[in-house]
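In the form predicted alone, a lone chain appears below as C-alpha cells.
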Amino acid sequence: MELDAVQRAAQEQFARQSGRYGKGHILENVADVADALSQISLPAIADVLDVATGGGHTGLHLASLGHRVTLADIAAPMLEKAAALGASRGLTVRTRQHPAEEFPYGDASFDLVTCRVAPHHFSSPESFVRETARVLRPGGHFLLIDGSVEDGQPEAEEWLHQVEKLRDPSHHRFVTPGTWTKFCEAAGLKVKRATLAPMKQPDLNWYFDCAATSPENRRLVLDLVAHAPESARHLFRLAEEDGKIIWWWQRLTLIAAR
C-alpha cells in the first residue's frame, strides 16, 4: 500500500534511529508485558503478531515462551535488528514489513495481537484496531501498551502533544483510554482491562538523543517545560532530579478479547 505522510515520517524516523532500540533501551524491560500476559489465557503454542515491534522486545519475550511469533514493523532496519537480537538468543521469529493500518494476513490468523509503545505514531489508530479485530481468532486477545492521557484532561493532553511533536516529529497523537475503548467496541472487541499507571521516564536529554531531536526543537521543548500549565505539571509530575528534567508518563495497558 502507498504510505501516507504520517506513515512515511514514522518509517524514516525509525529506520534512521533503529540502532537505539535494541539492548539497553528502556523497552528491553518487559515486566509490563509479563504482567499483562498473566491475565490472558493463551494456547500452549499461540500464533502471535507483534505490530510496530521496534526493537522486538515484546515479540521476542513471547517467542521465548514458546509461541509462534511474527514481528511486524514499517521500518525494515528495525525488523533486521530485532531478528538478529532474537537469533542471538536462539529464538526463531518471522518478520513482515507493513504499516499498522493495513495487515497482509488473512482473517482469524492469530491468537494474540500485541502493540507496545508505538500507536502514538499511527496515522489511524482506529484502522489499526479494526485490522487487529479482523485477524484475531474467536477468543483471541489484543494487548495494547502505550503512552496516554487520562480522559478529561484536554489542557495537559495538548501540552504533551506539543512536547512530543517537537521532540520527535514522527509522533502523531496519544489516544485516551476512553477513545481506545470506543475503537475496540466498534470493531467487535470487548475490553477486559484499561488501566493507567505512572511510568518514570529517563531524563529529557535521553529522550532528545533517542529521537535525534534538533537543537531548535530541544530549545522549544525546554521552553514548554518551563512554562507548563499546572494541569500538566501535576498530571505528569514534572520535576528536576539531580539537575535533570524528569516526568512520569501515563502508561495505558489495555486488554481486549475477540
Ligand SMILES: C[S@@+](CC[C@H](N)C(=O)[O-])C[C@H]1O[C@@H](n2cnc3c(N)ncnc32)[C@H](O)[C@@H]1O
The other form holds:
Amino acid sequence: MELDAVQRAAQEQFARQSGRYGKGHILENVADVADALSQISLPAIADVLDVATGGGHTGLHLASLGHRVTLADIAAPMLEKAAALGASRGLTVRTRQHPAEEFPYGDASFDLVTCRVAPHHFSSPESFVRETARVLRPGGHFLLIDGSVEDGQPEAEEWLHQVEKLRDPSHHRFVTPGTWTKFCEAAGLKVKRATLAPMKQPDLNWYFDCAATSPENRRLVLDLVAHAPESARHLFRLAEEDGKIIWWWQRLTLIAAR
Ligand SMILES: C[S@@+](CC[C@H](N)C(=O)[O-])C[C@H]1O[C@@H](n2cnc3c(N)ncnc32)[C@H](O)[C@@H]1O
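Previous: the form predicted alone; requested now: the form predicted together with this ligand:
The next block holds the full complex; its first chain is the one shown before.
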C-alpha cells in the first residue's frame, strides 16, 4: 500500500515519538472512552478494531473488558509498544500495520470500530469513515473521539490549525462535527451522538516536548498565542495559569451505527 505525503509524515513522526505515548501519557485516562461505551450495546465478546491505536489505551481498555481486539496503526513502533503494554497487563491483542484510509479486512468483520485522538492526522477522514462503514457488521458501531472545532468558526479553526501544524507538522486538519456527520451519512452510518466537550490541555511546553517541536516553531506558536484573535481566545479559553500557557480543546465524541 503506497503512502501519501501526509501519511508518511505521520508515520515518521509517531515512529520517532512512540516512546512518549504509553504509560504516563494523558491518553492513559480512558474515562472518555468508558463514558461513550456506556451508550453502545455490544455482544458479550465483540470483535473490535481500534484504528490509529498509538499507545493502545483505547483498544487495551476494550480488551480488558473481554473483547477480541485488533490494534491498528501506521507506525510499527507504536504497535510494538502497545502490544507490550497489553502483555504487561495480561491482555492478548492482535496488531496490524496499515493506514486508516484503507483497511486490509473483509466487509462486515467488526462489531465496533474505535478511533481516538488521531483523525486530525489522516490525509482523508472521508475514506477512513467509508472503510469503517464497510468493515462494520449491520448493527455495529463507530466510536470517534478527536479534537474538533465547532461549525461556523472559520477564524478560530484556522488559528488552531496554524498552531497545531507548527507544533506537530504531521497534524493535517481538524474536522467539524457537521462534516463528520456528512461523512458518516454518505457512508451509510446513522449518527446517534455528536457532542463537543471542553478538554483542558496541559502546559504548552509539555505539548511541545511530546511532539519534539523545533525551537523555531515553538517561538512561532508563542507568537500566535500572543496575537490570537478574540474568536480563538474565547473558543479555546486561552489563559495563563501559574506562568504556564493553557487552553481547552473542543473534544468531539461521535457515535454512529451501521
Ligand atoms: C495520539 S496517537 C493515538 C492515541 C490512541 N488512539 C489512544 O487512544 O491512546 C495518534 C496515532 O495516530 C497514528 N496515525 C496517524 N496518522 C495515521 C494514519 N493515516 N493511519 C493510521 N494511523 C495513523 C499515529 O501513528 C499515532 O500512533
